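In structure tokens, one chain follows: the form predicted on its own.
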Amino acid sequence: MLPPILANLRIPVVASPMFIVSGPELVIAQCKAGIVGSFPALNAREKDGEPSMLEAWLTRITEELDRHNQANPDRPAAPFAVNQIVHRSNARLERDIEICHRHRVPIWITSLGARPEVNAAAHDCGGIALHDIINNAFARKAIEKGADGLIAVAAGAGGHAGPQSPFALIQEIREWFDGPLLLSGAIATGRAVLAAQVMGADLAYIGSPFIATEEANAQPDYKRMIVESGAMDIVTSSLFTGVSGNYLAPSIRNAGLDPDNLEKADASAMDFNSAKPKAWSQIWGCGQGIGAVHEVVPVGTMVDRLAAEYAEAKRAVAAM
């Protein structure tokens, strides 16, 4: 059974937090459209001596969604989530946890490490904790350490994607876990959202299609590349972060590299110290589902499409 905070969404979709791309504008639009919006805490970039950008973002999101709910009591916004990168190189983690706890963030998404103290902080302020995993072993560890739910990141997902088929990954997890389970990996249509549920997931976890929205904090060339690309344009490589991830081949070529002959990198190369410049800022992450994205539209328009496709898919299955 889903916790109440995830049970009354317009459609069963959580928008995944995307590096640089996910900011307040995107999150607010997603929540107003009826799906969970999210952003990585590290996207709120700061300089020494300046006020906390994360604090400002959380205040803005909370106040704007509150105003929306007061003006639209019959169509309230969905809750939002903040992603914490739980990796030893994230020097901001402890401080960002304190800020999110103080702002009573309702949904916490953790990545690259399961930490009991992060889950405890989420629970202490009334929130829930979802941990993203790429295999069954990591899933068990996450629940043992106090996560409330799991995000199964399967093959085809954007960014740090797992190597396993969603069929295998969901099947193994559902043999022992009956709590909240989200599926990520090439989900870009309402029909795919329903397929994720039929497979055993509770909700779909969607990222790449939202890059091609007006509210996304992405360069126009990035958005255009999403629209013009398909699954064959996605390359899997560990070179750019030290962990295997999926990227747009045209962006790799634009950086002067051959996407068919990329070196491998060790996981020790991963560094989430936000004070350091990003060596691969023009290498753009993306999942395999973008063949369904044909134009840059407002978030509301994209969610309307997903909702219509989801309803039609349910009708079609019922008629079988």
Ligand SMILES: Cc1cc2nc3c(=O)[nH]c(=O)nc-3n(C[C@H](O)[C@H](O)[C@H](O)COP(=O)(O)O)c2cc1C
The other form holds:
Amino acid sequence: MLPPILANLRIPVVASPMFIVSGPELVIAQCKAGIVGSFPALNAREKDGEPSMLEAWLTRITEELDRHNQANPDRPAAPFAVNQIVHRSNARLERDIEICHRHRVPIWITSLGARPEVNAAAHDCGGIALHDIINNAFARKAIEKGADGLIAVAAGAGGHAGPQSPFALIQEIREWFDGPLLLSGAIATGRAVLAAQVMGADLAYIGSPFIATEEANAQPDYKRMIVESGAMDIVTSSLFTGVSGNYLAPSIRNAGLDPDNLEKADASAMDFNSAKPKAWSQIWGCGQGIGAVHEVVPVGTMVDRLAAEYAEAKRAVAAM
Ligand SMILES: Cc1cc2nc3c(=O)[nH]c(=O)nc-3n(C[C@H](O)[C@H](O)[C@H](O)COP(=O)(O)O)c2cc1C
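Having seen the form predicted on its own, could you now give me the structure of the form predicted together with the named molecule?
Below: every chain and molecule of the assembly, starting with the one above.
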């Protein structure tokens, strides 16, 4: 059974948090379109001596969604989620948790580390915690540490993808876990959303296609490259962050490197406080599903397409 907060979405989709790309415009548009919108807390850049940008974003998102709900009681916005990078290099974690707790963030997404105190903070303010994992061992650990649900990041996902087939990953987790389970990795059509559910997931977790939307905080060239690229243009490399991730080969070429001959990197090099945004602002992260993206559109148009395809796929399956 899904927790009520995830049960009444227009379609079973959570838009995933993306470093740099996901800001308040994108999140608000996703929630208004009826799917969960999300952003990494670290995207709200903080400067010493200035008011907290994370606070400002949370206030803006909450107020705009409240206004939308009052004006549209028949089609209320979906809830939003904030992503916490639970990694030793994230010096802001404790403070960001305090801010999200105070703003009663409804859905917490944790990545790169499972810590009981983050889940406890989510629960204490009435929220739920979803943890992203790339294999069954990490999935067990996340639930032991108090996460409510799991995000299975399978092969082909944008950002730090896992190496496993979604079939293998979902099947192993579903042998012991009957709680909320999201699947990510190259899901870009309504038919693929239904396929994720048939496989055993409750919801699809979609990132890369939303880079090619008007509301995404991405350079026009990045959006265009998504539209023009397909699965063959995605390369997997650990060079840029120390952890294996998927990137657009043309962006690697544009940075003067050969995507077919990249060195390996050292995992201890990963540091979310350093000048690493370069890795994401010049070397563009992306999953393999983008062959389904043919133009840059407003988020509402993309979600309409997913919803229509999802309904059509259900009809087609019922007629089998
Ligand atoms: C550009 C980019 C940045 C990302 N940044 C983050 C991040 O900051 N935190 C996180 O948990 N996941 C991040 N991800 C991974 C996504 O949350 C999600 O797992 C992935 O996008 C799903 O696969 P898809 O892109 O094929 O839909 C990122 C993905 C992309 C493409």
